[in-house]
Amino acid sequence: MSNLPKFSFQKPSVPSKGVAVLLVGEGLGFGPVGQAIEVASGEALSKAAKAAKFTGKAKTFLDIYAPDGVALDRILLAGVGDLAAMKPQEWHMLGGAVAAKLTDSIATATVVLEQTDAESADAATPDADAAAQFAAGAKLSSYRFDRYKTKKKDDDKPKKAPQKLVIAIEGHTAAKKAFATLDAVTDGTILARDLVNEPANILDTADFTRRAEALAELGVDVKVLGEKEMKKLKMNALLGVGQGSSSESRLVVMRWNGLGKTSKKKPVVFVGKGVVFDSGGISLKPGAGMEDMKGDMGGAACVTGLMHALAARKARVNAIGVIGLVENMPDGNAQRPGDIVTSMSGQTIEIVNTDAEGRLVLADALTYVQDKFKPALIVDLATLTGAIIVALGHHYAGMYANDDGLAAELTAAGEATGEKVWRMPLGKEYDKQIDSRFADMKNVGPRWGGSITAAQLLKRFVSDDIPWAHLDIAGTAFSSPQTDVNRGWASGFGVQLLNQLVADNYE
């Protein structure tokens, strides 16, 4: 995190050095500390823009270079079009926009977010909220994961974000306030991108586990089973995933108590998918592009980085987080197609493909936490099928739910993160296309609708009691889109979204 800036809050107020970034509404608006500087320069910022046809329209910059009069290397004008509409939202992807205009070795920058009508009483200022939101837009945008890179050609050289970025706004004591509990979710999104880009030779089952157990150091109650226990609990199906390889397969129970350890409340339990490395196993992927599959464990790194979120926030509320961590690996010990595993709930599974094994993982692991915990609700989360990248692209994660009310509040902390999800059906005429001749199940079903069966499967294994959502993220947890907060391979995709689904429906 060597990269990201220093954040400070402060009133608004002329920078007397460095860079000043000033708000500009529709129609040239400036506020006050903006007419400040309009004024010392000698109407420098209106040239500029008049010679450049910039009017403050929303999503768009323009940079002023040592303007007379203000003791300022550089101004940069962000058009917001008109403030008072302005979403935390778009707050959150404006704070994004400027960190990546502000790349070029600056030591200081001072945004100043204030009204952008200094003529009127009744203009919309930006409040604690925005403030944090553009913070932590910033921050995100600024991320840069290249600590394996020891030899840089000038051009090849990651641009650094600002070493200080200064917040000045009216209240900015309620805006650091704000900042430090958003900041505790932006944290937990960076560790999730962290998780996902390390190389698999890096990032093993192992030294996952010690990434996760790192979270004790917020209060986080972590326990792991390894393969003695988890063989103990008759959980075959998530142990067949890893016998092909050396790095021995683990559960990870991730625990926050933010009620206390005697309350009676059902926890929220959050299950992801970590397959450190996916080869296919036998069934053994193509090799044009098996490297991303280094980023197979993006469910388990985004539960990884809730836990985070809520721990270093302090939320009130009791979730467990829960991943299986597996290699899938061709080796002469290795799991075959045609092979029956007898699950941890009884249930037998034909392994038609061996590249199906994240299902496989999640089955054990979802028996395993309704047996444990008796929770309120699940929701897993697994980079588990291309076939939803067919549906949906790389824009919406795929949801699967068997609660109306659990997909709605999935749904709209999607709308209020950026991370979306789009609700996909379920039913009986995909779940007979899972049955087997030889078992209860086979792991996968024809080539249409594969990401359906997948969660048919996983289905199967969740008491109809139990509200559940299934969230398949293969297209949104990496190489997905770049955004204006999101500028590299791993998104961090979920960490946002349930802790928004927590934070305004559980705590």
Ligand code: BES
The other form holds:
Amino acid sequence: MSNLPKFSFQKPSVPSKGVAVLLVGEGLGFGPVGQAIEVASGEALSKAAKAAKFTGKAKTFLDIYAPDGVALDRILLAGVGDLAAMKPQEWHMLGGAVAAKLTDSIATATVVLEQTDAESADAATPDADAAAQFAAGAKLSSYRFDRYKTKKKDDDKPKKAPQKLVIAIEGHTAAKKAFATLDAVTDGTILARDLVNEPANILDTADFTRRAEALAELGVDVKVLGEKEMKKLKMNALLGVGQGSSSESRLVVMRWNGLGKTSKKKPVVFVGKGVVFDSGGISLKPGAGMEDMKGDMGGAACVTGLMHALAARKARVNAIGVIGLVENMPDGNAQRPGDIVTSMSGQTIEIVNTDAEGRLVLADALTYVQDKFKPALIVDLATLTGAIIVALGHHYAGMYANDDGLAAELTAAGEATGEKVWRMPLGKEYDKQIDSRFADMKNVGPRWGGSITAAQLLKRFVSDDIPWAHLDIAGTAFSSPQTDVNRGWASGFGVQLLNQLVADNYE
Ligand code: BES
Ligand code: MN
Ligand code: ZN
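Can you give me the structure for the form predicted together with the named molecule, which would complement the form predicted alone we have just seen?
Below is the whole assembly, all chains and molecules, this chain first.
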């Protein structure tokens, strides 16, 4: 987190030092501050634009270094096309793209958020939400996980974000306020990224628990169940996964009562798979790429980041986040293929493959939340199957739902935030494929449709009258495409999506 810029908001004026970023509309509308610089510098902007054939088209940039007549080291022109037509998500991505251009050890950069229409000569200013989205995008783009890089080479150093990022906008007070709210969500995303990036020798179940407990500072009530408590509750599906590890399995319950302690309103409930490392267990994974399985707690990271976001922005909602923290390791005490476990629900599961462990953790966590709370809805998230990556690649998370309304809300939240979900089918045909010869079900189906049969297993643990969605985020939590707002391995996928779901439908 050390590398992130400090943000401030003020009225637009010609900056007296550092780097100025100017938004330029199509046809070279410069905005009042840009126009002042243009005049003072002997038309340096339009001359440079002409020489570089820069027209202000969206997503194009032009750098002008040390222009005459102004005390600026550098002016970055950022083409925005038609500013008035930009959606919040486009402001978010623009902030990310601009921050990425400002990585050469800059002390202060001032972004002037205004633009003039070249034809009408009208000055246009984005609203407070657009400015906040811009700043949040710049922050997410600046995130680096470099905690363990002790030998920074000189040519690595320039990759730093600006130390200070000044957002200059007419309505700066409102913009600052809007950013404070959005920043809670950005910090939640960054928390989720940190958790996923941390290696499993550092982030074991105990360390993850401590980091979740730190949410108490924001007013989140955090309770932890250890193996003893879970044994009492007969959570044998979850416990079986962790029994080959020297780290204790945990269930962490995070509560945010945004409607007040006495509110009787049913909570929205989020459940996350938190396998801190997935070796596959006795059904050991192949060696190549196994290091990625330190990220097999991406669902739990998202739920923790979301609880941070909701509490930090004081969301007017009752929300509960539950994460199942286990490590899937092979040893003399590890679970075997062929073992049969009795889950908390009473249903029995034949373990055919110990590498299909996430669904076992979620099965008991899902039973727990229904027993304990009266959920208005449940969304679970898990890096559950390689099969969902085969189906959707890295651009969409797979979504399964027993409720069309919830599915539509999640789809809309995905489009609004860029954390997209694609609905996958559930059905009797698939459900049958996990029937077992020896128990109520087996933990894997046939080879094909592996993400669907995993979802069918979860469905057996959810009551039909609770709206429920399962997000398979194996393709989106890490190793996902680099974008203007995601330049690292862990994406923090789901925090913005679920925050939007809550803000749009449950507050
Ligand atoms: N954690 C993995 C799924 C995974 C794979 C996540 C790649 C992210 C990237 C999960 O526990 C697993 O091992 N699933 C198996 C299931 C199989 C044994 C039925 C898989 O997908 O191969
Ligand atoms: Mn596995
Ligand atoms: Zn796993």
